[in-house]
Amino acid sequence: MITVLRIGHRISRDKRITTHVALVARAFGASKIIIDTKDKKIEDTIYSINKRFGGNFEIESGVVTKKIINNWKGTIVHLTMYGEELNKSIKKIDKSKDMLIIVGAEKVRPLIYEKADFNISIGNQPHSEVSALAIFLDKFTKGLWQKKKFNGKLEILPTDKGKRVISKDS
């Protein structure tokens, strides 16, 4: 099971980015996202997506980061631009253990670097946590997220032009 921990969420500034982090987590194979700041609106948005597009992705906000990290029984991965190179470190991760992936919104406290089993660099330039999470999950799952079935009321079918959406509501 893969869980994403979003730290440093500022409701007034980060609502769209945090929502996009949650959407990427959901689409690319994570089971849950945990957000440090309580944000009912993001919770409602993600559950609305689940209702329409399927899946059982979970979201929880308003958690104590330190408690989550200290009680985590699996592997902790921190995505950053200061860590070990992605392609080197990803090979070392035990896929049989539950994983907590930490992505920050603002400067990350030293505790995160110390507690993480892996501080993984997704490039060494400033970048988006949304892209970092997508790149990591794609490489970690070897692209298997693309075959995941969500069994929702709506299904988007690939097409080279236009939009093809199947509504299973009827």
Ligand code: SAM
Second form
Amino acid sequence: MITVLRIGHRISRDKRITTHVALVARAFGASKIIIDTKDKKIEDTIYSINKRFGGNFEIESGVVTKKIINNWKGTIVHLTMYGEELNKSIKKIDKSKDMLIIVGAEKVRPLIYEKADFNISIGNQPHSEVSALAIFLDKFTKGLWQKKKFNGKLEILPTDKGKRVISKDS
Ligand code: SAM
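Could you output the structure for the form predicted in complex with this ligand, given that the previous block was the form predicted alone?
Shown next: the complete complex, the earlier chain at its head.
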């Protein structure tokens, strides 16, 4: 089971990007996101996505980060541009264990680097927690996230033109 821990969330500034982190986590194979700052709006947004598009992705906000990290029974991965090369580190991760993936917002406290079993970079240029998480999950799951079934009320069928959506309500 994969859980994403989003740290440094500031409600006014990060609402959109943290929502995107949550959506990436949900779509690309994680089971849950934990956000340090309480944000009911993001929780509601994600539950509304679940209601329409399915799945049982969980969201929790307003937590003590240190407690989550200290009590974590599994692997802790921290995504940072300062970390070890993705392709090198990914091979060392034990896939049978639960994994907590930490992504930051602004500067991340030294404690996170110390507590992480793996500090991993997705290239060494600064970019975004959204892209870093998406690439990490794609590589980690070897693309298997694409096969996940959500069984939602709404299902989108791939098409080369326009939109094809099955609505199970109608
Ligand atoms: N100085 C930060 C750092 O340590 O990566 C950049 C802050 S960036 C705006 C916010 C978050 O995006 C970071 O905390 C990290 O989780 C993620 N991130 C940005 N660039 C990354 C990279 N090249 N590799 C892995 N994660 C990255």
